[in-house]
Structure formats: C-alpha cells, structure tokens
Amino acid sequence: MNTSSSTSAIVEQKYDDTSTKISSLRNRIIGFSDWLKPLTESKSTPSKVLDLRCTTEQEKRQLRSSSFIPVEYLKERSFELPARHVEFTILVSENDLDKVESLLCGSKNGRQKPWKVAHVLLDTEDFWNEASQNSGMVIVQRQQQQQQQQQQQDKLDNESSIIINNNTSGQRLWQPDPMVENILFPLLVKAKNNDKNNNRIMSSSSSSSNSSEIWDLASGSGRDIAFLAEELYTTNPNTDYKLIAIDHRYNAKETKIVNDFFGRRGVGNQTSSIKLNLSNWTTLEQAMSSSLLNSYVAAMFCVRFWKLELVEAIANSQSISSGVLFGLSHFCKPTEGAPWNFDHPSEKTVLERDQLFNLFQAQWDIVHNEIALDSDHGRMMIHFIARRR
C-alpha cells in the first residue's frame, strides 16, 4: 500500500481543525425542517442528534433515535461521543448552549481537536410544534409515570403520530475499532454457531453447556465490551458469551464509570469489568485458568495497546486452549522498515508489519493480517487475529 502522499498531507494538519473553533455553536442552530431536510429531498439520513438536556426535559419529549447524555454529564462521559471528525447535531437548552461550547469545541492545546457540530437544534416550543407536524417517525414523547394515567392514555389515542420510543440505550454515537466490529464480532458469531450445530467440546475442562467468555485488555471505558454484547445478544438473545472488560488502571470511580456505561447499553448483566495487572501474563494465565473452572476464553483481544512481553507470553504460552481467538488493533508501519511519519504515538511504540506474524505462526492459525488506515488521521494500522491451533 502507498500511503506515502496522503499521510504527508494528513501530517501538515498536526490534528488541528482551526476553522470548526472559530465558528460559534450559535451560529450552527437549525429548524427541525432544516435537520429533516436531507430525509425529504434525498432520501439521505440526518445528521444523529446528541440530545444534552436535563433529564426533566428529556423525558417529556424526545427525537426518536436520539442518544441522550444529560448536560451536567458530558464532560465525564465524553468517551461516548463520536470520533472528532464525525459530524453530528446537537440538541440543547439555549441556557446550557454556551457551557456545551466550551466543552465541545474548546480546546486547550493545538493537538486536540474540537468535536465536529455540524447542527444545533434549540429546546424550544416552537421546534417541538415543527416538530410534532412534520413527522411522527421522529418526534418521541414521553409522559411521567404515575401522572394522570388517564389523560396519558387518552392523549396517545388522540395523537396517533406520536410514537413512544422503549430503547432506553439510545442511538450509538460511537463506532467500535473496525477490527472489533468487521472482523471479529462475525468470527464469533461463527464459533457460538458451529459449536451449537457440532455439539463441538471446547476445553477439557469446561463443557458445551458452560459459558464463553471474552476479554478486552486494556479495555478503557468499556465501548468495544458494549458493542460486542449488544451485537452478539441482538443476534442470538440466547448467547451465552460473558464479556470481561480488563484494565490495569480501573480504581473505585473507573470501574463505576464503566459498570454504569454498561448498564445504560443494556448490557450490564452480560459484562463485567476487572483490574488487573497487564504488564505480564502470569495474572492473565491465572485469571484464565480460574475462569476455566466454570467457563471457557473463547477470545482475547487488544486496541491500541501494545506490550511486547505480554504479547510474546500469548503467542508462546501453552495453556491456551485449541480455537481460542486472539485480535489486535493497533499502529503499525504499512511494509517492514517503512518510516513512520507522524508525531503520535511515538515510532517505539508502532509494529513493524510482520511483527506479530512472525509472533504467532508456530502455534497458531493467521485469520486476518490486514493493514488499514485510521480514519481519525490517517494512521497505519495493523487488524491482526489469530487462532490458537
């Protein structure tokens, strides 16, 4: 692959997007009719709408498929937003609009980048009665519990174009690593399938009928963990994956942060999160062999995050089980001795492209060993998985 042009020109650029911080947010408000507009005229989707109302207002009316991140929780769930330079819209009090700015495009150093709004609806009556005429696929309203029943269920009747939405989720902002989502989410729906058409003994010590778990090291705020359970559950409800969300740094407040992400996805009674020290296998190898009393690690997997030692002890180690999967996401040079031209991560920290073949091809089977580029800056990456033979 020659990225050798495109990156040099990606590089220039030193993450920096002046022209989003010099418009102001106020400058960005939209109509309802103007958000819907690429829906009437082209067919096209509307930009996804982050709705940073209080919670009091949020659950009195809402735009259908709207994720909601309550205004005073936006700087501390900040990991939930989408890539910088995705666009989206937000939905926001006029009184809140100037903090959302701060936060959302304020920047304290010239190498972060501010989020990309593209629009801001305002939390008016008059949007909300543009709204409310305009198309009932997309105007949500909700009516507080145990307040007038009645009059709750007589004005649905009367108002058939108001649909109530009971995704308490909401809509992912986010997006996975690619190699989580494109690549090994499908291995793993394959493996759950053979295992249950082939009645196939996974361990000699665990059983068919015992659980598979599946672990993120250096998992962080937990996304790729509730992607992978939101996906693997909405195609077998069935499934009986666990998935354990593994970081060194996890504390106290951590761990919150990431259980209650969790339970937000609706995926709290599917996943876990654990601390644990990642700098060597020996905790990994004995964490795996107390879980293979009761389940089975069907896989492991990294992004972006490399320690060469722990990685070497995976590949070499021989109490891993036969089938069970190993991915990395991670930087990594497009040919071997290429440069590398950007200014982060550091280059001591990047692969070289065959680094992890040559790690893994004794004992293991090569499933995917593909180069990519980052979509954030244009980046070399490395999507690599492995399964143990």
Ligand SMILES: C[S@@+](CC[C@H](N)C(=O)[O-])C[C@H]1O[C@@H](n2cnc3c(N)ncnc32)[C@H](O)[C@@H]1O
Given for the second form:
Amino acid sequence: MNTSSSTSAIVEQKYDDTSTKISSLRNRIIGFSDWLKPLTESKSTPSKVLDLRCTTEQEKRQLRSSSFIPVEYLKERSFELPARHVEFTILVSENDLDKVESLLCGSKNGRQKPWKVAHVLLDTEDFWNEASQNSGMVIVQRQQQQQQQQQQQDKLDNESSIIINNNTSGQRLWQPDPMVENILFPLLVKAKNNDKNNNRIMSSSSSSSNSSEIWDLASGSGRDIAFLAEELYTTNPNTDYKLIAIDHRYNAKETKIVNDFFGRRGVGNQTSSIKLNLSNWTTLEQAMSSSLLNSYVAAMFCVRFWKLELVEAIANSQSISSGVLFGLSHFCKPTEGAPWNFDHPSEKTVLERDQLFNLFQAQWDIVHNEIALDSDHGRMMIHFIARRR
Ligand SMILES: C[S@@+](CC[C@H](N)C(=O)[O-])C[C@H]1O[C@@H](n2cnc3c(N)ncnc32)[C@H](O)[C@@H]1O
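Okay, that's the form predicted alone, but what's the structure of the form predicted in complex with the ligand?
Every chain and every other molecule in the complex is listed next, the one we just looked at coming first.
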C-alpha cells in the first residue's frame, strides 16, 4: 500500500493548478492509518469517506460513518456529493478507479471544477486488515449477517436485504442551503414548540390533527427538503410536518430519482414531490388550494429560484394565512444599485438589495433580511424570511 506522507502536498499543488490538467486519483492513494492520522494525532477528524464500492461489497463490510453511492449510480446521484470546494476521501475498488476519475475529476470542457477528492482508499484485504485492528470503531462487519442470510429461506433473505438497503444512506455529504439550515429550520422547530404549548391550554377538540406543510418551490434534487425532513424528525420524532418538493422538472424519471433519494435518506413517508410550473401563483394556488384553505401551510421557500411574478403574488396573496413563513435564498446585490461582477448568474436574475423588503413589508413581518456570501464563489446571496401578519 502506498502511504506516501507527501500525498497532501501533491493534492494541494494539483488543486492550485487551474489549468485543465487533471491529477490522477492514483497519486492520492493512502492507507487506512494515514487516513486516520488526524484523529490519532488528536488534531482533527479525518475527511469524510464516500464509499463507491458495489452494493455487494458494501454489504459485506463498511467503514463506520461513511456515505454510500454504488459506483454505477455515481453520475445519477452526483447531487449527493459534497460541494466542489469541500475535500473528501473515496473508498473504491482499484478496477473502478479510471471510471471514478472520469466522473469526479474529468470535466473535459473545463466548465465544471472537479470534485475535491483529497485521498483515495483502495478496497483491498490489506486495507480491511489494517482497519479492523482499530478497536472496531471503524468497521461494521456484515459477513456474519450475510452467512446467516444464506441459510434462511428466500422470504427471510428478502426481508433482511431490505433492512440493509434502508440503512445505506450514511452521513450527509452535501450541505443544505444556509438560509434553510440556519434560519428557517430553527424557526420551524420553534413554531412547532409554540403550537404544542398553545394546544396544551386550548381544548383538545380545537387542536388540529392535520400535518403542517412546508413547500420547497423549485426544489430541484430535493436536498433542502431531505435535510429539513431528516432534521425536523430527528429533533422531534412526533412532529407532523409534511415536506413537499415542487418543481416543473419532475417527470416520471426525475420523480423516481427524487423519491428514491428521500427513501434512501429514510424520509420517504414525510415527503412528497409534485410536478408544477411555478411561473405564476394562480397555478400553485389552485394546485394547493385545499392546503391553503385549511391553513395547513406552515412555510414556503425558494432557493436559487427567482420569479418576480410568483414572489410578488405570494407577498400580496389573500389566501395565505397569518403566521405562514416565506423564505428566499438567492443571488443579490449587497447594496441598492451595486454592480454585479460575476458571469453567473446574469445580472438580470440578481435581486436588488431592498427588493424583497419592499415587496413584503406591507403585509408581512420581516424576520430575517441579510446578505451572505455563497461558500464556493464568494457571490452575494440574500437570506430572507418574512412571516404573514
Ligand atoms: C438552480 S435550481 C435550484 C434547485 C434547488 N432549489 C437547489 O437550490 O438546489 C432551479 C430549479 O428551478 C426549477 N424551475 C425553473 N423554472 C421553473 C418553473 N417555471 N416552475 C417550476 N420549477 C422551475 C428548475 O427545474 C430547477 O430545479
């Protein structure tokens, strides 16, 4: 096993190189103990591991706390990868190295940055022997479980494999939007706690048994919905939030991708996806009229999606009840009329600093209105939340 201590230096040098030259993943191969070094030297935690081996190998044995994407699904599930500026380690079979290299590092047209694969762990017996000597904390042995499965009848085998599959989501590698994570999520937790306290002093007949809906308008791959569902239910397993992903791209294929993702994250029952064109409010209002009429809606939000007509109509809508939260995270100039010096997105899709404040102030309380930088390109974003009066 190549455990060269100069690996990090090599990697840094390669990342500094902004040309299209791509360093080979083979140069980044390290052994288990080198990967663990930050922990053993008490400096920091080792970089997160993305396990790209096939499902059969993953079921045999795994590194604790790693995330899994079988290599054959890597392209389809690339939205689950970390942001392109975040370092991570991959665990991979040597046979798949070239394929993985072209998927993670091989942007031939140079338009997309490669993902930041800091280190490569190779799926070899040496690797697992070394790993299993580390006080068991990093290894989950599945061999015994598998041997038992082989001895069981077909029906039982099937049930066991379902259990294994449900457990393969692993830790989250992608980051949710910071507005969703740091501002909206705590407000939703707090709103539910307030509801609980209010319900305690109201008669039980007046408390609603229906769930509160959260709509992600133009949810794309559904990462923010998955994050909210996971975290809201971790914070309170009895919470009744229902998370709804809405996007016009959800044809049958995309719907399957997004619903499978929710299923793998263990939040299939708390989430759903709807195909809808969000160009104007009337379409949304009609599609979701029963939720609006019955006041089930707790919050709606848009991340990196901006349609003036839609947001204007939301701000002025009479069908949105008091207390509903509206959140938006989008590219925004830091001051009124400031220049926009980035190629992407184009200036005409970028918000003016006070645009949302001016739209919402008449009928909504402004809860949060802040300019932040996006983590990878340093572009300005607005994190905005208002509550209907
Ligand atoms: C930049 S992506 C953002 C996705 C997601 N919110 C995120 O931050 O990862 C914009 C999304 O808006 C969706 N979209 C664009 N126009 C739309 C429309 N008129 N109606 C519904 N969805 C739309 C696209 O399909 C895409 O998923």
